[in-house]
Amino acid sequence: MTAAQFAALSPIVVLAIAAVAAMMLVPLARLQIVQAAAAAGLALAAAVALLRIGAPAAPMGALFTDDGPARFGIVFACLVSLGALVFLRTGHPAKEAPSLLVLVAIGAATLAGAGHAATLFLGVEILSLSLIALFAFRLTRQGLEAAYKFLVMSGLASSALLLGIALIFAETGALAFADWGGRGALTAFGTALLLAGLAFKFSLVPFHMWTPDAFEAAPASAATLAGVVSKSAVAIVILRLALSGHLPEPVWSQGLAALGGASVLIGNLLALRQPQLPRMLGYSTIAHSGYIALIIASGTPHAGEAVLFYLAIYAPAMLGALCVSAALGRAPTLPDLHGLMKRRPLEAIALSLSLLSLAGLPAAGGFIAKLFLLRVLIDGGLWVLVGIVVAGSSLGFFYYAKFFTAPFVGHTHDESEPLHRLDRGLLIVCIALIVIFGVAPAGLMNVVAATMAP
């Protein structure tokens, strides 16, 4: 191995070593010590990334990428997890909860350097064992069920992907990406069941079964992974696939598209009725997934910007309401929220900041996100996609609208524990993004332009 190929692999061997270190921990130390070990991981690992930015890609030969999209993946990956280890919270003291946390940050590093079959395996199935493992920690019958639906998808997804990825290497006799080229049957074939395999991890009608469930149930911090740290690395691996792979058409995009926009639809109207904050915000995640779904299906030349820039607008909105949500204590309903700018004012304006963003209203990151996204779906002129993206984000406006204007009216009695310091330091740094992306987008599109050079 060469320096150039250590220094592109030392983020996740951080990781590793964060990850074992916070087990090890385990017996010996107090929960604030195995936490400490995790947070000083991930940290690391987010820095070591971020000074190979400019750095010339390292040749690490088919089965890991070191480009532009690998590098936004680890670091998002890094950041976002530390984020979610603030508010990790699984209602004993379960102190193996940290690592798995690191666990979940190397699959998705992983994933989002995947330029073969086996790296792909590999990741999906870190990421997944991991967040069944966080799912079921508050050891409750609505957490075991979210777990248990969880694994057995997660199986039944997992053979999908195996079998699609063994039918594209019966006829193309190549795992990586970039010789994935048939036109056959047995190619097709396997590219639906890669298609559906993956869509299960990014959360995609019909395969969004387990979401909703899982930000009910869950630890909020567990939501936050699979609903952030998860759906960002299967975006980025299949945005690699789309530009890389040169998989079937019409199976590939048209079934992206599809996907994408009944995601978009179904999960938007199975928002509306839902009374509970976290539930609500596990279908919209269906739904925002559907949005990036629709930006890689185009095919355009600034689609892979517009998937990067949305994921970093989409992950300080979701952190900040799942932050908020667990805060105010599990499963927090509508009139919970009630009154929560008089009693607690830095929640409620997060909470509706965030809101405000995933809604895409202007004044918010969201905003400028979903002009992108509309910007990309007209110069394809895919008006029927277009379509599809305003009605769901009309229908989308009226179940945020519910939530984020219900903290200035009303009142609760509140009897949830006061926040932690350490949870008002992520709120105000989520509040910053939200708003500095939305009144100065600039720098940040001068990033995702940089990330997406050749």
Given for the second form:
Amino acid sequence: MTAAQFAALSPIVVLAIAAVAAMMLVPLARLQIVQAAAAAGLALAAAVALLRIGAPAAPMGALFTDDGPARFGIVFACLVSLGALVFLRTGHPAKEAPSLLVLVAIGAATLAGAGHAATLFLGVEILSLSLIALFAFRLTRQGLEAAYKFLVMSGLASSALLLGIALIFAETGALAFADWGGRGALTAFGTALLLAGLAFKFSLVPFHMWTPDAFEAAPASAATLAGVVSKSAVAIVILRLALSGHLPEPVWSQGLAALGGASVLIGNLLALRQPQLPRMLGYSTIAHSGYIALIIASGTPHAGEAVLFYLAIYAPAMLGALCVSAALGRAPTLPDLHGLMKRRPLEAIALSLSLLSLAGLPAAGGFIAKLFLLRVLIDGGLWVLVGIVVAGSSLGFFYYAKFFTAPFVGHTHDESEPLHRLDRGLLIVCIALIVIFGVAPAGLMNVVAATMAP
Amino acid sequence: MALIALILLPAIGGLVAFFAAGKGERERWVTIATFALMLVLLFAIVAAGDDGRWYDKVSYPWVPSFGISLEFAIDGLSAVMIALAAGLGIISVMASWSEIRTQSGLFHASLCWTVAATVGVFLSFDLLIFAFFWEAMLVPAFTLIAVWGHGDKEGAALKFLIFNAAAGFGLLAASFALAAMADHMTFSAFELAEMKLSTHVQVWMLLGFSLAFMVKLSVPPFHAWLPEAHTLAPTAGSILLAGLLLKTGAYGLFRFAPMLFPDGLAAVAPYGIALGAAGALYGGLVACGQNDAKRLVAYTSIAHMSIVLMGISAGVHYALAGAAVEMVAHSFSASALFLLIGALYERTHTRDLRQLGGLQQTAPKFAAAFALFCSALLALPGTANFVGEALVVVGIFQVNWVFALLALSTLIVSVIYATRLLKGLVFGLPQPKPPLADMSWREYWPIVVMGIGTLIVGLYPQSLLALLEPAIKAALIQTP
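Moving from the form predicted on its own, what structure would you give for the form predicted together with the partner chain?
Every component of the complex follows; first up is the chain already shown.
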């Protein structure tokens, strides 16, 4: 292994050491120390990955890719996991949780760099298994139900993925993405199965059933990991498969467009009448997966940039909303949010801004993400997809706006505890990012363009 | 830089008001000071401007890789609209002095941000920046209705938001399609206007833009959000909605339709006039049947905005001048009426015309103000509305006399609803029983200012037309 190759893999190595260290510290140290070790590992891995931005791509062989999206994915996974770790404290006082969280980040980082079916499968499995453990951690009935659903769905997804890979292998004799390129029936069928397997992880309709339950029953930190970290890693893999252009076009692109379009419409429709904040977020995340899938399916020149941009804007909004949801105790409903502005102004502002961003209204970042999405679709002349996006986001205004106003009207008594200063810090970071991305997006736009540049 | 300051000033003023709220009336004074400063700055910009069409014109890169720049320019039309925005802002603060007692910081911040976003709309010449402000104004306006409104305020606010935000996609999609046709990535309206597009393409693009503009103008059949939003909003919200937000639709149509799609607009002009005439008749007739005074005025807004649509579609000099004047005139008359009805509602807790009456005996100040603005509503000569509507009708006569007769007939309907409002409120037996307190001078002076404005423009229209002339010339699409 050359130095360049080691440098490319170093973030994952750092994460692996952190995961093991956090696990070994469990019997030895206090909870705070275990958490600090996990946080230090995530921060260090993110720093190492950030240092490599701009470095020439290392020749990695078939298993791992060291391209722009992979680096972006690693930094992204580390930073969002770090954010999730902040409110993991309240949801998971157990000492084993931080180690599992770092494992999720390892899975996401592996997946983001996957250039080979083996790495893809490895990443998916690391992600899913640690997520199941996190979902089930609290041993409540709902938590177990969410974990069980996710387990069954994951098993299905993994089998579909494996069978798909096997079918493609049967025709092309290759496992590296770069060597795929069969045009026969086996590859076509394999591609469909591969897509279905990834769609499970990406919670695209009709493979989305686990998402709202997970969001409702699992602790918010686990929901963040499932809804943001794991999802963006899968998005990057799908993007890489799409950009490579080796999979049979009609099955892959049109399949992705169909799944994406269905997710946008059905996700938004099902979110309409959800009275619970986390459940609503669960359905809204299905819709957002749909938007991202549509960007990738468009296959236009700026699609890669648009996906990374969308993920970067989506993350602080989802993180902020879920953090507020966690702060208000189990699964707050609309009436629970009433009068939030008077009781807890920071949470109210963070929640409203996050929802504004998810709805795609200015001056939050989501508006710019929506612009990018529309531009990509219109560049490709995909007017049907534009119509679907318009219909979907118009529905979206409805439920986001309902939750957006709730903090400013009425009164509700609540007994939940005031926020820890770390949570407050996280919310302030989310607010700042949402506003900065919304008002001065040029910086993020340049980063994303530089990331995608060959 | 001054133009950016004009947008930033209310945006920051809103933040200051938000955090200044607490004891005393600090947030109210901060908001008033913000709007007053805006007026001073605006005056300075206009006074310092050169003799050409644009007083000031700037362009800064925003997202260069996307071809978006902060391209702002101000001419007479923009200046008049911004002056209205700041003026109505001050009036809104005055009108809500006693009405708004909860979450006052957020309320005044929302006022400031609504004004900031509309000022952005009146200044932007980059289509995406325009769309940015276009959608940005929905959020604080939505908050105004949803938090401080009456009755089913959340339903009304949601309707307002969803109609307008969904229609905004038409604007966005057409902007992207337009930019995709340019030889390099740009959203600058000045550069896009140079493109030679076929009439067919122009019509499609115009329809995309118009979707957003028509919903904001609330021309039937795009008006369904308006009656509820206007009726259930707090007084300040109704003033800003009628005086300002509707005008952004008229402004967008006036500014961008002839500039970007002259052939397309000429092709669909007859439909525009017909739609406007139908809308004016519909709005007027429905207004005649209302018993809720606020709802009645809301429907007259539909009628008057339809007249503006007719004027812009006709595209001849008289009609355009009439549409521009009508925009200003309607801001005065509708805002003043909403203010008056709001003040009356605070005293009597009813807006039902059948339960009100006799103001001329109990509250002469109220009665005088209603008399003036009901006259404006029916476009009595001497008021600004007369100038606007008469010019539109004259202009349409040059295009097609059938449409002109239709336009005239809408004026007759306006007499019915205006006199009905006047009769129900001012004449008859004093109702409700305990005689109500007349308006205090703090409440009254905004009315006086708007009344003087209406009369000045009505008696000496050249004062306004001179400012608007360059923008009107630029919007001409055909010569009779």
